[in-house]
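One chain comes next, on its own, written as structure tokens: the form predicted on its own.
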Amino acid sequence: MPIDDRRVGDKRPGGRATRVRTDVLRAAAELLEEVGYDQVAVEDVATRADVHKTTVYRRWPTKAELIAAAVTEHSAEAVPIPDTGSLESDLQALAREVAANIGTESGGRRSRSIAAASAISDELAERMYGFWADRLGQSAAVVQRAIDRGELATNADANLIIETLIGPLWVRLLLTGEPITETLADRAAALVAAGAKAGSV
């Protein structure tokens, strides 16, 4: 039987909550790969995660907020943000690792269908602005690096190298339907670093 849970995800890490939540956010996840945003409902995601619906409610009053949460999750773990020692090295494994998440075809799907459900959803669309801040605030530690080892000047703009980085992956996803390959993204990499030092100069 489902459990229901009223203090779902408030409680000490690794306590009951915490796997609900878990639980939650992970069967979140692989139905918005599977059908899409707009296919997604919540009953669908608590009867997957084996827990009651008014559990889910409770920590996700909305289908964004719940969305937006399990975007995060998933990406904390399929994006993590490299340090290799090197600028390029390290763009290239963000590149790598951006291109094997969104260039799938449940990954395209995920992806597509978030930016659509954004265009006409004003509570979606300010949740991933807030997802994709967080994510640039996070990834702006690769450049911080090397401006430390000397690699970038001290005033390196380091959203618009990470978003520079990440659009011609987006750009293919979202524009072109071209595949998103391993060599695009080294390709990206290579071209960004080259770019990001000669800029530094």
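Positions refer to the first chain, counted from 1. Here, rigid core means the biggest group of C-alpha atoms that superpose within 1.5 Å across both forms. Note that this is a predicted model, so its numbers are computed, not measured. First, how it differs from the form predicted in complex with another copy of the chain.
A displacement of 2 angstroms or greater separates the C-alpha positions of Leu25 between the two forms, with the rigid core held in common.
Okay, that one was the form predicted on its own. Can I see the form predicted in complex with another copy of the chain too?
Below: the lone chain, stripped of partners and molecules.
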């Protein structure tokens, strides 16, 4: 259970406590993208945030908690859900978005660390699961709109379609290590869109 439950609206929203919190999370996110989860030392995070090691450990009991907090803080920012008018282009936009996020050197390192979190501890895994279920659930809206437009049958599996769309990107990131390009995103989107439509006939 994270000690860090400070949010906007708490007792001291604008004081030192909040500044320390944001500084530490930012430093953690930076280091994560630079060297990867395993190479991140909590003490280095503290140093970069101009804070003492003890302070970090008091807020986030373990390195895993700290990284999880930093990642969710960063990723919770913007989740643009495309609405271009057709399933193909919506899926393409989604896939390109994911590819842009995990396809870069730093983004890849960050994303790999996220995935690795589920292997660290079951408790941490649960937190990440909730995060992703929510995020993919939001993306599923494009499928629902396609159903509403009559592009897909009413029984189309929105979750499966989204999971299958981003699947090859994550497989490349975590398993084969092959490059994650915009072209790949486009092809995956075309493949999944075609399959979804064909399957819903």
